[in-house]
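Single chain ahead, by itself, as structure tokens, in the form predicted alone.
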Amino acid sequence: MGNKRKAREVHSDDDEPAKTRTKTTVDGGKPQLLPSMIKNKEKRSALYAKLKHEKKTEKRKNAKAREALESRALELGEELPPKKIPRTIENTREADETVCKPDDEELFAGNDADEFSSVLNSERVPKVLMTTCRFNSTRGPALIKDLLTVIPNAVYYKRGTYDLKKIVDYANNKEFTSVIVVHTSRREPDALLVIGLPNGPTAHFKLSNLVLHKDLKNHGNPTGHKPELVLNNFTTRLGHRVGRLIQSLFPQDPEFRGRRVVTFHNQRDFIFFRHHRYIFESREDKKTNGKEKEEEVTEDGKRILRGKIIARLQECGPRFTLKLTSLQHGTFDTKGGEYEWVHKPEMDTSRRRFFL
């Protein structure tokens, strides 16, 4: 029994410094206590509620500094002090060695050389085919529906039984330019498959929180007019590639008097869709109290605001989002078809890492 006795006492001798270890210490080189150390409930979280309270008026001091520092530069005429930039997984991204460069003259002369070269530099009009898959629902035809109000140009066509080879084909000989492909599971759609005519590429998006242009409240409806088209974050060269295939939809001469915009927004890989109509409006200045008219009418028949004007955004519908599972060399081909990128599992290793 002594034995067992002097061993524990050994043993609890050896686990104290371990445990002291695990403490971090403050500036006056006492072991600080963290909540995490503590095992009772209630004075776990008194703890904590008491190093929240200390974090949150040192912040408020370092507020009031701030401004007193600014207030005083300003009296001054001196610079403002600089601003701290939040930390975000956006600025905090990997390094990526595939990020383009403004001065890449390896970039520009590949563009000139690309397959949506012809369309981009308006030798070629585009002309886009749009179909389902095979077993589709009401959802598919409704999505095409709205798309061809986004895309001028686009023509739909029942897929019926025809294999996809098939429908390239016929697209090629009647000089489309691009095809798209809306896929559908469990009467929702949830794929998009764009494909370059006549030699690729062929990008495989997958689909997801669909919205229809009668499901938005307030929605307006669109018009006519050939749309703006607005890309945002494609930085590297996978998106570079990517957002040339998405500008290949569009004609490249937008008429501006119908005040269209389709935005591609990327994200942390996941690309979002909007189609918005801005509005000019005038608003009535409090110093006219409503006796101005606040608008005149020219002899031509234009329309002249007056007093304060205001842009906003109506949206028009569709919205949904998109993330990019494969990029293939060519037009669809699911067995001797060659990828440029293909999205795998075991690529997310880190939240901080993107391809496009």
Given for the second form:
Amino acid sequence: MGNKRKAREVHSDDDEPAKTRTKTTVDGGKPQLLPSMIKNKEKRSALYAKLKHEKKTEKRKNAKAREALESRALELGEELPPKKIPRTIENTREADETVCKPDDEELFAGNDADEFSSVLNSERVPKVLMTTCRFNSTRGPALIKDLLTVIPNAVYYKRGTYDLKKIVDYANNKEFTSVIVVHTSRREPDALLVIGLPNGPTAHFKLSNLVLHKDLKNHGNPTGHKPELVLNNFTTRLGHRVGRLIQSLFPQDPEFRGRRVVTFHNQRDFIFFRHHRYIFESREDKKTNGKEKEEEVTEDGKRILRGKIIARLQECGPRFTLKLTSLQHGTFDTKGGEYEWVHKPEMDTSRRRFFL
Amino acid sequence: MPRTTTLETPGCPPLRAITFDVLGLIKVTEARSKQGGVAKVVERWGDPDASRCVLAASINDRKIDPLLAVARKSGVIELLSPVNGDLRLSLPTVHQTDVPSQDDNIAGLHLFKKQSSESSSRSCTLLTCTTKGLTTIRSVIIPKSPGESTCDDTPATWNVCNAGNVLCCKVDENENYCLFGGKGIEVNIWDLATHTKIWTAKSPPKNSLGIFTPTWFTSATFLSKDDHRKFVAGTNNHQVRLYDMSAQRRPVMSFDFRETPIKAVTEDADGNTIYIGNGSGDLASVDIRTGKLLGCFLGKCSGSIRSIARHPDHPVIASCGLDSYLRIWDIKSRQLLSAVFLKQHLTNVVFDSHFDDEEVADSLASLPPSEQKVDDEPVEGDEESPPVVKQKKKRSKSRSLDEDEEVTLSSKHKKTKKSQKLDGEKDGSHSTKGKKAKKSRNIDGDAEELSLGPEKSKVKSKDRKSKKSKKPKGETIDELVDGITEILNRKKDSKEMDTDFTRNEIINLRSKADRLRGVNLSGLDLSNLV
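Return the structure block for the form predicted together with its partner chain; the form predicted alone was the one displayed.
Let's see the whole complex now, leading with the same chain.
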């Protein structure tokens, strides 16, 4: 506290009462001083450091108290105090009325009527045509090569100089169920176009963070089995539709023997693509020392795991992130297309608004 | 707490909008001033079925006995009551004799508002147009039960085009002309009386690069009510064109709007503003005299707009489309008033303009809840043939009762009371639960009403509305109405209508009803005067 200030306070007590009051807010009789009120930098920074230190100690004290409570509860065998859930952007997302509800009969009726129902009900076998944009370079075809291993029953066709509409017609005639176009710009794949056939929607994704199969460290080599598919967090009606579009690329009867899984994980409207092999193993505890046999072979030749079972993952195949930019009604038609959803800049006014 | 942006929706004036979707569901959305103008879905008619996808809809928005025509994907045209969704008539595919091809869907449907003079009030005239260009006008009599459909005369059928797909079909306000346009079809206008093509547009010249854009009209509308010569058409290559038949065959003016096809064009009542909606969800109003953009309707609308409807009374438009939202906008401020999520891709929206919630709300407020009268008829459409029969039978009876009342009940107080209760009844018909209320009504009502009760409960919207409109009126209006009545009486002999109501009565009712909306004679059928 500067003497100068005090002196001024005393001095200008009667003519500037308002000014002094702003500087010292009376909070239960205790004057509180904010660092921003002090003009002298040395004193201001000193006060700031003091306040910060107080804050830190209080935080540490709280954490210690919580820890003590927890350890006591553990000792006494009581229930642990409830853990606080951190506020994230996802769990404070804006309320969305389009989120699918499990008891919505209209939703199921709509599902039965939509373009993917024939594929998803295993009436048609998914068959995918893959192609690139007109001018492609190494990374584009490399991604396609990887995707061919991921998606069963996929065929690569050279793009040549064909129009995409002609390719769509061709694929329709050859009874493909989807067309995937990998778009490259500056020798880097940057967009993915998924077209449902014969009249399904066209989804346009932005593609980023691509890591190819060969660039992954310790990558596994997938077998040729039909993969399992994991679709996470496609909650809204739009997300549901996109999820069904993705689902229709893969066969509906996965071979669990292959132990390979393809994941599309949606988080904050970004769809993360991962491809893994997995294996169930029992954890090697230090007590067992690995001496005991962890696997038992039953009479019918099946191996049963004992102990605590964990799943180990090995990543294989490409890794990339998708972001939906538009979903178009009908097959690819940039000029006369009708959009079901387009990303518009005015939608980006809140960080907590998600569409998938 | 984190800051979240909330959509500010100031609420809309009381209105009632009916939307149609790809699963064949018809949903009624209402906004009432009492609840702050928040639009809500109040009713859903029909079961989800993709083959019943609604392709086109048209409403005859009259005060008495309104009708709603709906064209399904299966080729069936249904006539419904927009008040409670009762199926009045189901017409089979237009031409069974022709090859019923899968892709020959109905592209346009129009329910004529004016009555042909010789037919009774229960008949209605329909214009349908398929994508192949097969156009039919037929008038049907709404039967006593939905099972029997009767075409009273052979439908007039002609072909609008030889090739191409008809995408838009619009009948002008006086219902003498109809315009057709589509993919590969220049806009052409037909005289509906003689079934002849009277005008065809000419495609615009090649541009400076010598590139000719193929003809592809996606939407069209007549510009003003009393002039069929000016109309606006939207094309697939995002162009809006103004045509004037009296000036030239090429567009008088054309301008581009954004980059996706124009999917919906609707005119304003003032005759120079149009509303255009396109394939990526942009909605804008344009002054068509200058071609200047007045402004865009900004909201988080991201799906193609399939249909725009202008409310006849309030300064409000509704838009709907592939984003499954029904949005209601203010015209002046271009602000979003309300958005309702309707779960399916919507194809059409219409307004039921004779929805008056203030009266309903007021009368409800004055009445104890037990006295709310409710229509006994269930709301669902398909199975309710017997009640419809009853209603038809009772109609004449109730009308006579109505006249009796006019003689006997001289005190205006009683009339108002009655009308209030009827309002309650009307309101009750919007809600599905209400049979209990009806019972209690019979008990609670005074003796006079008890005697009338059973018949009246069967009386449907027509009679309800007619009675409701018999409110005490100002004298000046009465004089005016008397004057009109006199004139009509003079002409009465020349044009006698075989209707359930005499024309006199209708005019009376209408003009009196108009009193409720301020002194406005626009609703009067003045065409009969000339």
